[in-house]
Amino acid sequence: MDCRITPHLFDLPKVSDPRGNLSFLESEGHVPFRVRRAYWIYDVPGGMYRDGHAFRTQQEVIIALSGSFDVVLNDGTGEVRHHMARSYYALYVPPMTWRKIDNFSTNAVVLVLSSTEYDPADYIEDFDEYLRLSSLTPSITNSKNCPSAKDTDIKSPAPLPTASVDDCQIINLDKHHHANGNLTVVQNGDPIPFDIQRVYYLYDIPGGESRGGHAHRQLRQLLVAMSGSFDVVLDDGSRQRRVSLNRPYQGLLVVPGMWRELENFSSGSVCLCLASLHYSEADYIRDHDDFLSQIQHKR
């Protein structure tokens, strides 16, 4: 992991698959902070911009989930423009960095992961005020928050809990309307009942493809259609339920002990998953017959 505290682009893992590619990052692993908030900007008219601001304390990572846009940074000596057009690149932005987003392509989707919960007092929205405050802020020469990657693999798999397809809920997320693009926010514990430990997303998915047949022993997840649409087929071992996702301001909460498959992807769709645990292969059940046998044994 690159832990420089200056703004910089870095590569994210890219798992290539003919059914659609996958990229991911983990809180306090691929990013040098604990993720406390995730928000995304969408429905931005092509060519529009989002006003500039800086944060006193917040660190953030910015990713293009769909389309493209530019992140423009300015420390008072001139602008540095970063063109974001690939889902497997991310831009780290440290505190006290003035930034704006412009040059949106049609259907662009911006994902931002933040180190703080929303706090209006942390925003600096006047550029002159930013320059004054930044001149008073000591230069940071090293990072104390740069963690090493964690080995979180579960050595002894947890028992598979009994769950019902009715335990999986659609959550209506806040939608903040704006002429220059709408915004949806998720914070740890609000409205999801867990902290965000891992974020992954599927993209470049051919229309009509299927992905993700597996169950988890402990992980909880929120699935969101950031672009396009797809269906989630839930299976608790007794009943199945199909849920269609097609709005970036609605998410499906999937509980542990649930077999789920993603299918019927529209062309150009992007699936975002906010997950409650770091990656652990021992938490997965990847064979459906094995899943059914464990569920039937518990019953």
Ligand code: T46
The other form holds:
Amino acid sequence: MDCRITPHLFDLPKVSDPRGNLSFLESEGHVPFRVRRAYWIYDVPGGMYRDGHAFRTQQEVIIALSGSFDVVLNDGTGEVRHHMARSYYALYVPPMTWRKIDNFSTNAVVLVLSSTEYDPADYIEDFDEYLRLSSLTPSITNSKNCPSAKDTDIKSPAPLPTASVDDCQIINLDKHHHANGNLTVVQNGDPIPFDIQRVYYLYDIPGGESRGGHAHRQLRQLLVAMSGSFDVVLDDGSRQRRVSLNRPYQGLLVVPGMWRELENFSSGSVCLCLASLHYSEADYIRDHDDFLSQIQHKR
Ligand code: T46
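To complete the pair, please output the form predicted together with the named molecule; the form predicted on its own was given just before.
All chains and molecules follow, beginning with the one already shown.
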């Protein structure tokens, strides 16, 4: 694991699968800080740019979920351009780094994981001011940046809670309109009722594919169609409900104790999941009969 405090690209896990590929990042694991906020930029007209700025304290990790764009860093000695075009690598950007994003392809989607909640006072919008402040800022040691083990990891299976398909809600997320692309943000606890411990996404999905038949014992998730569309079929053991997702500013909150299948993926779709726990196979029930018998046992 690379813990440098300098900006750097790093590889993400890529689980290759004929049903579509999957990559994931864990807070204070692959992401070398505690994730407090995730936001995504989409509907950017091809060729457009987002203005440059630096953050006083915010660290971030930037990923191309779809399409491509360039992240351009400038510490005052010249520009360093990172072309972001693959969903299985990410760019770490430390605080006090001037960065802009440009050269958006059509249908590009940027995912940013941030170490801070939104705070306009953290922005430095003027490049000369940035240069002045960065000359005064002492260099940061890398030790506090290194990942540590999380006590949210599941060690042994928890009992399966009972839930209703009606407990899974559609959450309409804010859409910040901008001529250079729209932006949607989710912070820990707002509007999701959990902290983001893990982010994973499904991509390169052949049109018409299905995946995901299982239930979780404790995991809470927000599923978002970052691109394209798909259906989520929820099953609480008594009733089924089908929810179609097709907007990057709409999420489906899936509660524990719910069997779910993802179906009817459109070509080019990308499914983002913000998850309340690190990955643990102990949290899965992957056999439907086993799920039904555990649910019926409780009713
Ligand atoms: C869900 C649906 C919608 C990891 O190592 N870390 C992770 O964070 C994830 C999500 C997966 N993996 C490994 C475990 C498997 O070896 O990636 C492989 C594929 O995962 P899985 O078979 O669980 O993929 P899906 O599409 O059936 O389910 C996934 C999520 O696991 C699940 O939580 O709700 O997407």
